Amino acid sequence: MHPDHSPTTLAAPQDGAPNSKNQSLSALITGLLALALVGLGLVACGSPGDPNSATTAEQTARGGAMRDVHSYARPDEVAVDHIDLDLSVDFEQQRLIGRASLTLKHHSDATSLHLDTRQLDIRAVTLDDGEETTFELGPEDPRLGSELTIAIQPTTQRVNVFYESRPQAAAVQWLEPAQTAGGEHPFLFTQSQAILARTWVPCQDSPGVRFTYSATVRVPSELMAVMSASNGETKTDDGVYSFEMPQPIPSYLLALAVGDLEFRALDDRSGVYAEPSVVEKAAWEFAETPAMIDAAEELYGPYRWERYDILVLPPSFPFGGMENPRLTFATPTILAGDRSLVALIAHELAHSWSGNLVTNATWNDFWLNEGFTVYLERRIMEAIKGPDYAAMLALLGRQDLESGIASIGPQDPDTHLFLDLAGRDPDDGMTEIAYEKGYDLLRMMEETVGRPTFDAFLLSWFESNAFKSQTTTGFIDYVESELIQGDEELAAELDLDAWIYGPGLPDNATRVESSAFTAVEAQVAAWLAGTPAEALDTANWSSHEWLHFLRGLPEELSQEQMAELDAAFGLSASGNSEVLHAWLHHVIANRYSEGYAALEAFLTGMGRRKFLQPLYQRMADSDDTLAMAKSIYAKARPGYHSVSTNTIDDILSWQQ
């Protein structure tokens, strides 16, 4: 996931009550449960290797993967090995419908098999041969969800889960016509990180439970279907579509998507999906793609997922970017029109290493995704733009660090590395930590020991851990073992402890420095001291240099200022989102009332949080803009995810 992040702690949406079943739906369940009794077990499945590959000495002695906190689920005894879906998508009724068929790997002579559900009908379960077999719903958990317990043997090899998912399924937004660039048909997206996948399906959602999948999707013939696995390029007539996974993944790497759209190739391996209208737009802005691809595989080796497509969503995605392994959801607000905020791509990209590959174990070892996956980042972007546009990346990164830091406390157990999330929602451990300040222990790891040294010991940590899940304590063995090997002065430079257990940016941490961003704060002086905006040295600026002179500029601001600054380089009416972002806080805390339209259609055109939070935030602050931040979310909250109203609803004390 791209740092979207933010420290607000996330409410859980209320689970409704299931709409009555029509015949229709009884009539497909009753022939899913008649194919089921024929032949089910025809499915044929299977992994590379052992998806739930130990990771400790502990995990190797039960056999399978440890338990999670933020799940139900009993890897160590019966784990989830492949999924086979077959859903239908039913765009009036706002519902999933079909068939999970589970394969499992047994570590034990467990009778029952644990998985997660929440907001799902669940209307039967078979075994092996089509005998229906007794389930159990737990109480519903606000965040978890509701323990599905099924009855099996220690021989049973697939359990067939017929269901349907809610219309207020968390992980689902469905979109009317109107809410898509088309304006003519439906869409859907599913959003899983971090636990909303049993929201759509049951499953083990934990993410040190790795499966392969296949899918049958069907879906209105003028609709495509894709998933975060093997994608046609073309419509099928009939609008079923046929889906294999053959790598495992984690639960949160479930996807997919409907809608009217069409696929542009950039070269023989990667393209991009997209509305009709946006395609060619998207297809030029990442063309750089290939050559993120070729950088990153010179850096971390061969690239194992086959192929790298992206799909433009709807501008409700509420996240910048989710790495979706072969297929990238990417929000439309980085259509810029100048390749100027691309780092987005490199980062969804560098996930099929860090997080896809070697992923985080638990939510308490988030940063293990997200921290080494910024490192891998500005690499590559260093790799296609060169050491100065990488440098500024890393500032930019730093501010959002010591601001995040600042807010949350510096003190506080939240600013570590690992965390501890028990009987918290893991969207509480997405924020700059994770992202910044793993980032900033990687490259102080690489300025400690060189460069080819700290590469080397990168390309063997994803080569080592292929496939599997990995623990924070895992990676700290893995330093100890490949990287220190006995040495206790490095120990003692590197500081680990300090790093991942410990609060705040430790005092080891690099220099951050940006020649650009220096001449840049040269301008920022020379208007304060009275060079008119004009004048300025701006020409070829690039997205980031703007966002560290919005930066700069002081709080407050007389409206002759902003005047000036608008008029000057048309800031309200700019098509960068970063930019005209930052340019709307300055719009809020100044009162400049010739930004507010540009502020209200910033805000109703698009869902994506990281954006949302922090500008609903600042409004709601203060009693002279409170009314105007409710007035204008009571137009735009129906076009938002639920990953986004949760957040909102809380910060502005929304009542239905």
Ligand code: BES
Contents of the next structure:
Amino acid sequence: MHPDHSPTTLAAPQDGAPNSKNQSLSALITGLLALALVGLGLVACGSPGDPNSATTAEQTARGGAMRDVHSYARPDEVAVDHIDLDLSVDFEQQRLIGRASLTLKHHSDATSLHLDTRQLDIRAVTLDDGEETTFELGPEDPRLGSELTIAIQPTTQRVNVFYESRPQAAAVQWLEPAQTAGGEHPFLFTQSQAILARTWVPCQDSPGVRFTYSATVRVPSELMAVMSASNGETKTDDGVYSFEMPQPIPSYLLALAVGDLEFRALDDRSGVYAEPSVVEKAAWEFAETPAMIDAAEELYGPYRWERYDILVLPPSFPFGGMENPRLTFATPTILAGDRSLVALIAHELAHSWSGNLVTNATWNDFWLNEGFTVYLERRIMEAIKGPDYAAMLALLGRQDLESGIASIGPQDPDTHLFLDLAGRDPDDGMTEIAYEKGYDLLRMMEETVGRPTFDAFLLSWFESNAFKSQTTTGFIDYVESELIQGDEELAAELDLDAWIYGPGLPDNATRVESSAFTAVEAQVAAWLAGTPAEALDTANWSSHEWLHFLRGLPEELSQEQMAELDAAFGLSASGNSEVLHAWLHHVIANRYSEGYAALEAFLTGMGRRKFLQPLYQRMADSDDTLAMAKSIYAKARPGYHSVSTNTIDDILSWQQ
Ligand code: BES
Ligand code: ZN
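Form predicted alone already given; the form predicted in complex with the ligand follows:
Then the entire complex follows, led off by the chain already shown.
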């Protein structure tokens, strides 16, 4: 929300996009409501009654509810405690059709329930055991969707919303058989983070609200449905699947996938789901998962979600991984055949503590999810592969952070850990800052107070905030009470303010070093000094060393140099997606046309935004490669998820 708006926190979420009619209407309603509530003594800015200034303790006392600029919900009035879904998956119409029953917890006498929806067709709403009630859909904001206001009583226990999702629902991707590994059956998956759950489930779509859920999902009988909940291991005969998620979760962790799936156990609490032709390869690639869970439990306390399984999706999945509880969703681009890219599994597993157990209260606090998770990820990798391995990951991360800061602008407020995303898409906060500056803050804290003290601190953070949402100020308070304890010298040494509310990378950041990478740098230097590529000492290099090698090359390379590297190391044909991605930058930068077929095959063969965005951007930066970018995009776009097309449409100024 813009600071010049009404000072109350009751204003409907505003979007930057002008829609004067809606804005003035909602401002009027907001103003009236605010007046009424101030009159009732319910709103006083800065007081405990103000949902957005509430401390975590106050929030928890009121049922853990908190207002969020990216949600229309008012969980401080009435909170959704449980959702029961009954959905039929209609591949012909590309719709999810059915009912969401929301169990309520009242914190006031409110006679309306406010939910988030976006492009849902609401057919009817009933209360408790069946009485129809009135509802109203507010004006549609392109990002936030429409507020669904439902008339209730202070005694209403349950609201039943009968609805259908639309074919273009942003969370949902409906895949043709040709977009799957098997090529015979359709596939569907959802991606709810950050604010897309509302495109397939009417809910209080804010990470500050938690609920348990149950679901019945009906699919064609040759397919299997899985969710971020308890899952079966085999297909049912009738295509009806039942799910329970007994631990309370925020809405962005609601997830569903439907396809021709098989299961392989890794041990007695973890396994892999994938299409039949992929499942063996996936089970081999992820064999270290049980050891990762053990390592994480050793550090951060018991795994609280019973099972940890991984679903390998078709290649259009827009992320590397998504930490859907009990069932991480993963891109097949990490199936490198040598287990070299499994830090991503450590990352998604780590979210079982940082994110899923202790959740960012709003998207402005996103670094609490991702920065903590990158730190945990590297501790897990250190535990299973050793400190030299973890050091390579940390150094690659530092490089990512430096280029991230350079591209955002070193003084830009978007380089602060605590963000201001009011009026913007929460997706704008998904930068290297949350991930790598967040990691660097925790790493600096570890080095300042010592590993044993810091480990005990993190363990207690997770235990004392389990199944709660936390704010950035909640974190600062916790550091003050548990670590600083009045020690002003320590407070100055940590300088949390500079990290959280200041730009760039503060001076007290840890120096990150890797001896393996120093050896790689020597090989880059040798090649540039004339040693032939095939004579370089690259034996036993992991993909991380290759990545460092490729990043260490000069921007400008001759056609001969490109051809020499390609011939010696088979880079254009690399089966490692990270290595291929780094190489394709040089292909574009140096107009190395022998690599164009590989470039096009990569961009049309998968939809992971982290790979698409920089490659399309690089092509868009220059007129002579822009045409190539557009022609590849025209072919590839129909196969991408909306998360990816949103980003690439902008880069290429694409008009549909
Ligand atoms: N939760 C994120 C993915 C995400 C963030 C989706 C924000 C939507 C909005 C997930 O845990 C993640 O960080 N994935 C990374 C992998 C990781 C190893 C850095 C990715 O997909 O690249
Ligand atoms: Zn993450």
